[in-house]
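Just the one chain here, laid out as structure tokens, in the form predicted alone.
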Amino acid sequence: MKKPFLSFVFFLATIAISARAQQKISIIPEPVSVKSGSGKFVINNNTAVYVISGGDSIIKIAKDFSEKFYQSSGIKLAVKNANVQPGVKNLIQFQKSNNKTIGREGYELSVSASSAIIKYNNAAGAFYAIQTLYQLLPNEVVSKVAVKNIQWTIPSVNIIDYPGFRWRGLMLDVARNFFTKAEVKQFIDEMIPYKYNILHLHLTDDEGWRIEIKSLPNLTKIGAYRGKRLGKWANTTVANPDEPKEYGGYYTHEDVQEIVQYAAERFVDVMPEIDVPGHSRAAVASYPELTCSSNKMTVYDGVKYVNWPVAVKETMLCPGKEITYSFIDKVVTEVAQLFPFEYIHMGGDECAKNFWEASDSVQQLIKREGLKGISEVQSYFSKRVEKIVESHGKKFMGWNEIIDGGLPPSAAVMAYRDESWGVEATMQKHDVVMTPLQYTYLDYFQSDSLVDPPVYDKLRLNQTYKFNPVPSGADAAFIMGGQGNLWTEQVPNMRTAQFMLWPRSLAIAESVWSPNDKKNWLHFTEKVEYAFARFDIAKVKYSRGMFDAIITAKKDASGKLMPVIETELPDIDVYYSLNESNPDEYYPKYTAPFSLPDDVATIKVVTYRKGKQVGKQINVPVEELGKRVVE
């Protein structure tokens, strides 16, 4: 007879725990102002959603919220386009604001025991208020199926919020590895909760051309496909000319229109990138006359062929041929019609100019145009491309190399090599999107190269969180904002993309939305752990690298190696072994560097917090440790 009673007590305790847990206010990106109140608002079957003002766009936002909430809760919220009668409670209310401070994308959210009131100047503000409302609800709100036996409460709070920057972007490279239309939509769905508003699609590169250009059919017939490779990047066999081209894909005009519309409904603009004149091997494989030589090209399939800054094989368009500019005009004509966004990104990065130097047509160009050698060839190219882009009613943007030799008159710069390039562009009074690789390159590994897929470099979460879109010396008036970039040479599928994006994209989101004085590393990491619980429910893959040990070394006075072990978080304990066994919390605790005995072959390290393992075990051979000596 006791078992039913105990089950009932356990059921009540579960509800109580869930209710307490959801009271935690954890919002990413951090709002401008958050003031907690007392009590909570309970959403139930009697809750109604009132749209007081804003028209069809607000009604759609309200209905979308109702439908999404129904999916996770089983509660259908009635949406009413009507004024609220006196005395009516238990409601979520949308109404216009008269607060000019919050601007076009800002909002006010006031939650009490009887209501949740959303105020906005434009529909975008209402949409972002809903993203915040979702984060105030229990984590189960992200479930794809209805969750029973839970109280759907929102803590009482008053929030005033608006973005620090108008450009809050993520870049997805769909050229190196192809992502389907459905996966691009999924990418959009996963970025919008954190108030990103720009999706930068890197559509073309050496490894593939991903957008249909009807006037140039070979770009997708030939350029969109390559030999299938399943192993390690840049460790593949040279393509056999006769092997089937099985891997690839591209977006038709209809696909692009569908993606753009899907994004627009979620207040995301899509910026296309056509990367020229470098990174154009897929294009020149399709149309060989675009190169400066007669060498036959194939779409790049992963074999290493560049030893930067000198190209071993040609990958670039020829700036000395008029056919190149006719080609670009045809491409831009169709791209401009497909993407309503004001900018077209035209690349401009990493042009190894050794093939240009050997080209008669480029040397003739230098002489004909009075250029000061090869250094001004790319500037000449960029200025001509800018005119083509502007002739189709769009603005020209390029990577920071377009600064070399002189910027095109109206060009916007995406500064990625380091912050100094962006600073220089603002000094020349050009608009800038900051995306320095030292903070925002999301393809870099985020823990230890021994446990994470090794790429070019490391970028841990705490370093990403230091990103400030307005670096010292920049003219802030010309900084549009910032973005994170996910290059996909070594990102073969969506699950890997998620792992690389999260949680570092949470850090970038806070850097481009929240006031800089509201950023707090320890508070942010608490919010990240709260987000992990949501990712688990939503089945989104993410990295727990912030819990992993950071292992370097130094040498003692006699030259012996001394492991130096640090952590990103202050409450992490590190345990280690020197005898090839796998350590746990009962092993020696690392407290300070010590000299390794001569017979040690491997130091194994693991992290714990409050008696629970939180990080991966990292096994560092002594030879590898020797490579990590920091003087």
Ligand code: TNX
Given for the second form:
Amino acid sequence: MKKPFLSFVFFLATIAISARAQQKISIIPEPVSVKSGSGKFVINNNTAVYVISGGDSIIKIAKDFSEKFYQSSGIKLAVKNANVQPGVKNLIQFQKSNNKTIGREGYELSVSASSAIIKYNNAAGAFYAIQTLYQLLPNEVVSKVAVKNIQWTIPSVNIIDYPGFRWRGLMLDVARNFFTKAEVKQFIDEMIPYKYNILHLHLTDDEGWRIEIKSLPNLTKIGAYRGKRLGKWANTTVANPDEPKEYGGYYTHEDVQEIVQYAAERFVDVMPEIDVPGHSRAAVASYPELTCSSNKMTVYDGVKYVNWPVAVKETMLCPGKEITYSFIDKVVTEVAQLFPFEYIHMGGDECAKNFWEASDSVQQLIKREGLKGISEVQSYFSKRVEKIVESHGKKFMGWNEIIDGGLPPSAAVMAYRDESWGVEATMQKHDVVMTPLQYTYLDYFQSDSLVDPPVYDKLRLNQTYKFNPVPSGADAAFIMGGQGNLWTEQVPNMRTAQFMLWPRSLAIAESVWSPNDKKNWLHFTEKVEYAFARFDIAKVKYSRGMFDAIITAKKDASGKLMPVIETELPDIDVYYSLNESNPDEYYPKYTAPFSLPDDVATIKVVTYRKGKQVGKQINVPVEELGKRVVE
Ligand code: TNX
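What about the form predicted together with this ligand, after the form predicted alone?
What follows is the entire complex, opening with the chain shown before.
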């Protein structure tokens, strides 16, 4: 006989459990201190938001929160700029803190059954408290349409939080592929929940010049457009110089102002990068006199050519010509006016020197300036560029190559090749932003090259999570923070950009905000799964590569191949087939390397967790496995 009452109780219990499960505290980046209490605060139509102190900037934060919350909940929260009368409950309250430890960007958040109280020293702190509050609310809070039948609860908790680093950046390369103004704003929207505060825009490269410079109109008339190519990067058909230049775009001064303001309202600074003297093909296509030989070039559209360390085409600005420095001065004049941020990044990476070496003007420069040969030419160039940047009231930053041959006196260094470059710069007492490619290169594939678009290198989530902005041997006082770099040679659109960013940029966010001893890989991955649920609701694309098998190989004593299969998470099971059929959880479970029988053509691998497929099936041909032998 059925027992309707019991099933009803069971039904209620299930709801309660799932509600509780959803209310688990899952905050990325992990706060400095989280003390959970019992009970919860329920937001309803009668909840009011009080701004007790802080003025207009806090009122704006409160109103923005109220508006955004209305979007997903349909609940309108009144915002009052007033003191709270004794006995008033059911409120979210903003007030100044007197806690110095939380600094300029920190906050305290205390949630009890009757209120959520936010304390801060500066508006940035209040803003970050709100980002945390969003993460404490049910996942549906990120929905762009109102969600009904949800109790909008926040678990009781006391949080004290502040960042470990002042520089918490993401770089978007808008030169290789163009991203519209609206997409850049979307990028900003997607970075702020994780308390990033710097957007580095890589505005110029061989493939395009993306910022209007009114005194140099060709930069965008010619330099912003190229032949359209859809195929494989560095493998496309050779451009006909006369073909229409259909692909591209750039930001006008008004666009830049709009982006900068949009970012500032979200406590994000925008750092422009003008990449010189290498990576300058779009500039020299626009003004050929900028190369040493005045060569005619086209904007690079992705056919195969090597440009570093030895270039087959002359795509560098000429450091031996004065016109180069007046060009840079014109560019920096306008860039400095458009971007309020203190730094301008002037590139400096991967500059081939062979055309310089062959140039009379460069040889004359070496003599005239008493340089010790070609190795000091880029350093001479950087020092002059630093002076130009400083003459416009800005600070100079460059990629780690600016260390070679001697750093300009006040330069900040963005260390990408490996950590040792950052260590070296701190030893020389220069400020550093750490962005070592071994941890933070977001253009690398994150699962297996057989299932992810195969870029030239890989970077899995568990490796990104190991990023520590202060490498051993560095003087921490000079490390400003760290950054993830999204190069876009092989990122043709926003959906792919999201896929490359998430979840690796969750790992970077935690590395640049949270105390090192609060980082915990397993806890982090649980939080990542919560974030996935949110991305689904917010319709943001992300990679589930952390669930995919890691497949390499070794050889047995007789030289036979042995697959070596690992996983990023401990509770994942791997099943495989050797007979071309598609494996599932009823297939052999991989437990240890074994010698592959001679007639196997492909090993097919799939991952499960608790009986549910979680990773992609990866089919590895034996020849490919042979290439993966790690000695
Ligand atoms: C190196 S990192 C570059 C970029 C490429 C990137 C691709 C750096 C400063 N230069 O131009 O896009 O590798 O991973």
